[in-house]
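Listed next as structure tokens is one chain, alone, in the form predicted on its own.
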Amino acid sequence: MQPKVDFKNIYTGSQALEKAPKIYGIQTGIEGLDDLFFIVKEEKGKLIKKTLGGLPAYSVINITGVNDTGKSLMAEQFAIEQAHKGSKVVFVTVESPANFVAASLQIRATAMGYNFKDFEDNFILIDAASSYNLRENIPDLLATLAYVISTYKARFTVIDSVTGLFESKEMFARAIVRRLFNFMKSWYQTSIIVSQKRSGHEELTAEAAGGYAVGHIVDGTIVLAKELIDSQYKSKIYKKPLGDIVRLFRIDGCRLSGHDTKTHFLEITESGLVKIKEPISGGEEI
């Protein structure tokens, strides 16, 4: 067959501007992560670095990890300022049934002050976790996704997680996390999808389940790590004693804005929440 020009998908730069959206910044309810995200402006001739106070709008976040590193806390807590805040989100469980999350983002949302029930419609929760075609057939996940997001005007979409979707065919993850995320752009959905580390993986490489398929499709990838303090070396870096456990967070690139590149110390709380603390290097923060 004769190869074809494809006209429609040709654009020059100012029309290709005209379809594109203002990038400002969406906060995320996660203490310390909303100022390392920031944007170049120009004021009086000079370039200025300014934070763009969240994650850059209609962005799709990849937050990647171990086990027990806050994943799915901090996709949680992005979820529950959204929905506080007014605005609908449509929270794909792949893990765990759709009744067992919601109770998790009522404790989180108590835990962040507020009171679940004045905004727990705000949520829609997709079952995957439950649902085997919804699982394994990403068409039919699309087609519910896409009524979900009609019907109820959500802006934010949550994918805990993606592995999920292609963990007994990881050779088709690239397709399929290419497939979610031209989807979250043709919606102009801001999204946070999680991703699963092998315990194998090095520890801050944003190399996830499937590959790096997941970090090289997304706009930006959040690596999350922790590590036991089992030697004398790694007591002095971190400053902690033997036997404890620190827990570490990165952003591995973002291509809608600029982000701080240090490795910080992440903090679970004892109520469940998720903090991002200074940079273990010491200096200064954003």
Second form
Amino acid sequence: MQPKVDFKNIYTGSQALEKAPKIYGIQTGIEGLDDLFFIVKEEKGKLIKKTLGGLPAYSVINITGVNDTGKSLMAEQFAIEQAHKGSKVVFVTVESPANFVAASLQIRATAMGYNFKDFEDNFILIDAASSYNLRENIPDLLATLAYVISTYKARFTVIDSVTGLFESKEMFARAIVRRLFNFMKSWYQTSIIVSQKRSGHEELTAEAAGGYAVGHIVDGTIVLAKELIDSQYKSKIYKKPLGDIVRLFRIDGCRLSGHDTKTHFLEITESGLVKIKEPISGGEEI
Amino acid sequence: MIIVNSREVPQVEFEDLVARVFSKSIDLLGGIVKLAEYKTLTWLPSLARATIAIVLKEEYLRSEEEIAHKVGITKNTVRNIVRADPKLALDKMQKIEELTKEESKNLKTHTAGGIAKLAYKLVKDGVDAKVLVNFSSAVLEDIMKTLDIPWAYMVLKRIKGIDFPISSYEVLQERLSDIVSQDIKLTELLPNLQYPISTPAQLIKEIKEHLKMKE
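Switching forms now, from the form predicted on its own to the form predicted in complex with its partner chain, please provide the structure.
Whole complex next, starting from this chain.
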């Protein structure tokens, strides 16, 4: 069999642009995050940096970090914000059973000042935590997702966490994430996938997003970290007293838009909401 | 809140995919009749095992251990199957006489693995076994007749026996020369379709889209 040219996948620039979706910002419901993404536009012959006002639409963003850094909270806040705005959101839960996630979403919505009852049916939860089949059979999970997205006309998908899908077979991590990524793209989903980082890996790098180069596949990665102030040096650079914990946030690359590259403080409020604060290098709070 | 769990959703048919890949593997070897003529029907069990192993590995991301347990072969055999070189198997298949001599009774694991791997790739690319394409074309023809879309079932009738994928319009030109829909000769549309076309359904869809554009 001779190698064949795959004509179907060759596009000129204009043909590809015809099919390209327009990139705009999707509000995340996370204070301080939306203005960290921007695009560059030409106005009167000058290039101007304009805020996107949220995550780039149709992007697949990976949120990674060790435990207790606020990954799930961020994913939940994003889901609530979009459901509250009236969009259907698919939430694939791989760690906690769906009823626990529902309870958590309700608490989060109240903290955000929304009445959960008004939009609770905008959430469609896929319970992969309770179903061995959905967790272990990627084709079944994708078939379920396709069914849910087409039935409910969903535009947003959250997976918490993708690490749970390759728990017992880490060598398949990239293959699994690649399939999920391709799936999200073909269904035009704006998507957040959460992945867990091992504590042994260096903080604030996306490379250790589960340790399996998942960052190369997705459109962008948000890295979260926490640090114990256990020395005078740290106390000085983070301007916090000894014994405190600081949480940190950084956007580690985004293919679809420009983004802030600084490391920021991250705060989890008493009501359980994530806020992105000023950069650690100083500067104004955003 | 709507909660979906696996009991409510349609299951992906593992068996269907295995059967399609198995059929394609037989297709690649020249068909079941040819295998009988060469007295190599003994190859079929090895081919079936290799097919299941490849589908479990590629589609369901199963570990070698899980595959060995499911198919009832050793882990080492699974390793030989999943590491087989499809190109080598392809080279061998092109000289089927030599292949039958070389592997007279039993198909070697790595050859079976190579064939199954190639067949899996082709099926995933939309190129199914000839027997399945012909059967689905016949079913499609019945549907088009029932729905009363004359040009469509005429097309399906005329393309019987044609080899898919179709890579250029010349093969269709003569067969469809006298079919007309809404005063448009289908032969006028053929050069504009997007080739290669891998199934009869795709051919009908392409023609329909171009007819729509002419409306």
